[in-house]
Structure formats: C-alpha cells, structure tokens
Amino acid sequence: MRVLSGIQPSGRLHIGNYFGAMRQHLQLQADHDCFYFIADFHALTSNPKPADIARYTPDVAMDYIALGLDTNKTVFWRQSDVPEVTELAWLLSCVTPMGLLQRCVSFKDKVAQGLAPNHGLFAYPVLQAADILIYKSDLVPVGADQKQHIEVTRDIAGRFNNDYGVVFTIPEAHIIESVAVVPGTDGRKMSKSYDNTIEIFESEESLRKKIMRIVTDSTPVAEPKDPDRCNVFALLKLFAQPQELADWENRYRSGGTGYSDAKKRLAELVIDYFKPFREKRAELEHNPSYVREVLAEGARRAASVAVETLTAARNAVGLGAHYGR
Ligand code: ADP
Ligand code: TRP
C-alpha cells in the first residue's frame, strides 16, 4: 500500500503538527510504503519571504529525520526537486471544472483570513491532486481540513480516466483522528499563522517561558478548577501518563493547586518527551550535507515513479513523448 503525504515549509514545526500529522506519518512507516515530501511549491501560494522558505525547508527535513523518519525505507524529498509534478498539474487543470475549485473551502478560508487570492492559491488543489496521482498513492493521511482536497483529487482522477482511459489510481483519504485540536499558548488552535506555537525543537529555556505564559483563567489557587476548560490540562493530556493525568485531574477539581504548578510540570514533560530526538536534531544541524543528500536520494527515487506516470498521462492526452529540447 503506497501512503503519501506532504507538509508545507511555512514555519517551524510545532507540537500541533506533531500530534495532528507527523506522529501518524511516522507510525505508518512500520507497515506501508511511505512517500513524504516537503511541499515548497504549495508554500509559495502564500508568498513567503525567499529567506523563510529557504530556511524552513531544511528545518522541516531535520525535524522529520530527527523524529524517526526511516531514510532507508521511506521516500522523503522536496516537492520542487521533481518538477514533473507541475507538468502533470497542467494536464489535470485541463480536465478540472472551475466550479470544483470554486467550491473549495480552504481557498475561501485563506482569502477570508486576508491572503491575496493569487492563481496559485486557487489552483492549489490541482497541484495537490498531481502530487497524489503522480506517485500512484493509495492512501493519503491528512487532517480533517484536507478531506475536501482528497475528494477533489478523486474527482479529477475519475474525469481524466474517464476521458482518456485509465491512467490513475484513485486514492483514499485516511483522516487522521487527531487527539483533537492542540491548543496554542493563547488558547486558539496552535498554528504557525497565530504566533502561538510551541515548537518541537524549541530551546528548553524558550519552551519553559512559553509554557509559563499559556493563557489560563483567574481562578485563585485555593479554588477548584475545571480541567476540561484549561489549555494547560489539554496539553498535559498529550504528554502525561494516564496515572499522572488522573492525579492532575483530582488536583484541579479539589483546589489548592495553582496553574503555575501544572505549567512547570508540563514543561518538564514536554522536554522529556522530545529529549531522545533532540540530540539527533542537533547532529543533523551540524551536518547539512547529509540532510541534502537524503533529500536528493529521495528526489531520485520519487522522480522514477513520477516520470512513469507523467509519460502515461502525456501519451493518454496525445502529447506523446518529449521530442527533446
Ligand atoms: P499551521 O496551522 O501551523 O500552518 P498546517 O496547516 O501546515 O499547520 O498543518 C500541517 C498539519 O498539521 C495538518 O495535517 C494539520 O491538520 C496538522 N495541525 C496543524 N495544527 C494543528 C493543531 N493545532 N492540532 C492538531 N493538528 C494540527
Ligand atoms: N495541503 C496540505 C496541507 O496544507 C499539504 C499537501 C500538499 C499535501 N500536497 C499534498 C498533503 C499531497 C497530502 C497530499 O497540509
């Protein structure tokens, strides 16, 4: 079973990304043929500063490798290193009805958030369809927010197969049942766009500071507190063992414990949780050529599949092989 997913290099990865996507990506490696890539072409749709995209791409790569991406088994590359995907996106564009894209909520959401609607943003789901189809993916593990894009992919693939004969495998979405939305330090969904993240590999000092600043209500120390309405408790749920969590729940409900005690413990738990990966992350930082080599090898492996699918698609529409250039 071929599993494929992409993640945009639009900022440093945070614990929301980890529990909502990366952890599942890494777990799937055990018994699937996994293809994971850094979606830099997609990231351009929000017009990042050139220096940012250049910086976040290796950052995302190092995070994935440090957290356990199996570089021998999993194919891991940067999207733009296999540009065939954009050629396929064009072929797919020509069978994609405008209405299908006009209905995409993610486009509407981004525009509502104030992003200038460029053509790339509008065509984003077509490029995503090309990613999925060119690598012959069976299963696409994504968060619930991406479900519509997988449906669009299935629709486009179906139309192409119908018009030109069967070229593409129709993929299935595998919606990651995240541990619910991970809250950020301000209580909203943790997101790179809200400046409320706790990064996976943040320095210990900065991590402690951010955790101590998590927004809580003003219930006095002596009073009972509702764990279900507390951002600190929501994060403790991700990191504490069940016994310890039950203990915190009691302490909240019976009063006498301040939020700052819970925050201090949370900081320790987060640091311990990622400790085994921190050393590996530091090693990778000192070895950028290794990281580049992993991505280059990934691109070679990805390209061999991409060229095969693109050739079949070019033949199907009547373009045939490239004459050369
Ligand atoms: P961001 O909101 O930080 O820009 P992305 O939209 O790039 O994050 O998300 C990448 C992946 O991480 C998606 O699969 C998304 O579902 C998951 N994800 C992001 N933030 C959270 C969160 N706060 N809780 C759970 N999952 C999240
Ligand atoms: N749109 C996805 C996101 O924002 C990233 C992505 C790009 C992707 N291409 C993909 C995910 C192909 C799965 C498959 O999270």
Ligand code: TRP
The other form holds:
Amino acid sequence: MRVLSGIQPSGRLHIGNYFGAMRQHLQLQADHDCFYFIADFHALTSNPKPADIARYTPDVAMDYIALGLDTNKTVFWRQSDVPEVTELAWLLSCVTPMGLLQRCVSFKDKVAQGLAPNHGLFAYPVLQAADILIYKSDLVPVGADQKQHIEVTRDIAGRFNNDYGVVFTIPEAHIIESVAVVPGTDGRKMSKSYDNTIEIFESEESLRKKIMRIVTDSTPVAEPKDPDRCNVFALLKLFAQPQELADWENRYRSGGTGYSDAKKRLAELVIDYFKPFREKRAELEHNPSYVREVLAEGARRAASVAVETLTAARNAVGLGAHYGR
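What would the structure be for the form predicted alone, rather than the form predicted in complex with ligand TRP?
Coming up is the bare chain, nothing alongside it.
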C-alpha cells in the first residue's frame, strides 16, 4: 500500500520527533510503498525567516537519510519541487465548504498559541488534502489526535468524486504506534516551540549539558523516588534495555540513588543509540550534492504520479490539458 507523510522544516529534529513519528515512518518502508516529503510550503504558514527555511530543509533531509531512509525504495522530495500540488489545492478549494475548515481544531489551537492567523494557516487542510490525494495515497500515518486531518481529506475527496466522477483514492488514517509523551528538559512535551528539546544530532557535549539540566523534584538522594513521576526515567524507558530499566526502577524505589546518576546514564544511552546515525550524518554533511540529488530524483518520481492525478482532475472539472504542453 502507498504510505504518505510530510515533515515541516521548522528546526533541527529532536528525540520527540524521532520517537513520535520518524521511527515509525522508517519502519513502514519495509512493507509499503512510501512517499515522504519535506513540507516547506506548509512551513510558510508560520512566516519563518527565509534563511531558516533554506537551512532547515537540507537538515531534515540529512537527518532522515542518516536515520535509515532507503533512498532507493522510498520516494523522498521537497514539497515545493512538485508545484502541481498547489494547483490541485485550488481545485479542491472549490469543493471545500467553509464550515469544514472552520471546524478544524488545528487552526484554533495554533491561533490560541499566538500564531498570527493567515489564509495559509486557515486553508492548510486543503493543501494537506492535495498532498495526500495527488500521490494516490492509501495510508497516512498520524497520531490519534491528528485523525481529524485525514477525515477532512476524506470529506474533500468524497465531495470531488461525487461532483465530478471518481478521480481520487480515499485514504485511511494509519494510527502510528502509541508512544508516551516524550518530555523535554523542562518537563513539558518536547517541542521546539517550548525551547526544551534534545536534538538528535547535536554535539555530545551539548547533549550531556541539556540532559543534566532536565527538571526533577527535590527528593534527597537517600530517599525513595517515584519513577513514574520522573522526567529522566521517562526518557530512560526509550533507551534502556528491559533489564537495565528494571534495575533503575528498583534503585529509584529503594533510595540512595541521585537523579544526577540517572541523567549521566541517560546521556550515555542516547549517545550510544544514535552513534551510527551520527557517523552517517557527518558523511552527508560533507556531501551536500548527494542530498540535493536524492531530493531531485525524489521530486522527479513524485511528479510522475502528481502530473497523472492532476491531469485527471483537470479533465474532470472541464479544464482539460494545459495548452502549449
């Protein structure tokens, strides 16, 4: 089945990104036809600095490739390199009820968080629907809290198919493996917007410093501690083997172990886990032309599907082929 997902180039990727979605994306490559894109059009809704978009796009590409994206099997490209998606977004806009967009929780949430409302942010679900539909996607990996996005796409596709004949595959949400919220250094959900992230590929020195700053309570070293209420232990769950994790739980509950000991071990585990990926990424940093070619080839492969779908949609609404092509 064809799987599609995108990730915005809004900053350096962190541990929360990896366990929240990236790892599942990479695992899906084994059994599915995967289409993954860097969503630079979507990133514009938050009005980023041009220099940041230019910097973070290759960063995201290098991160995914270093972490195991199969560039021979998986189609991987930059969203804006296949502009057919924006034309399809307009065709879909013309069958999308305003009420459908007004009910979208994501727009309300982002405005509540202080993001200035703009048309791009409001119409985000239509461009997202175009991303999904233009590549004939069967499955879209999302967290359970993002299922509404896929329901909106299904609604738009159904309306278009009903009005103009069946053009689009109706996608299904693929609810990704549930992972407990990955805490950031301040205890809140790890997020770039909170400035509490531990980046996957930051320097070992910086990583250690950030982990040692993770917020904990003031329980004395000698006293027992509750592992279920500890941010450090929550991160240990992601990296430690079961036997070691059980040992840490026992040490917590027995007392006599300080949080600093757990933090030091967590830093070692994180560094060891990502070490082979770190080496691969260092190679990619010295070969930017390879990364650009991967994205260019991915765009060519993605465009071959997008053009076919857009042509069918244009014909369906009566526009026909582009003159002069």
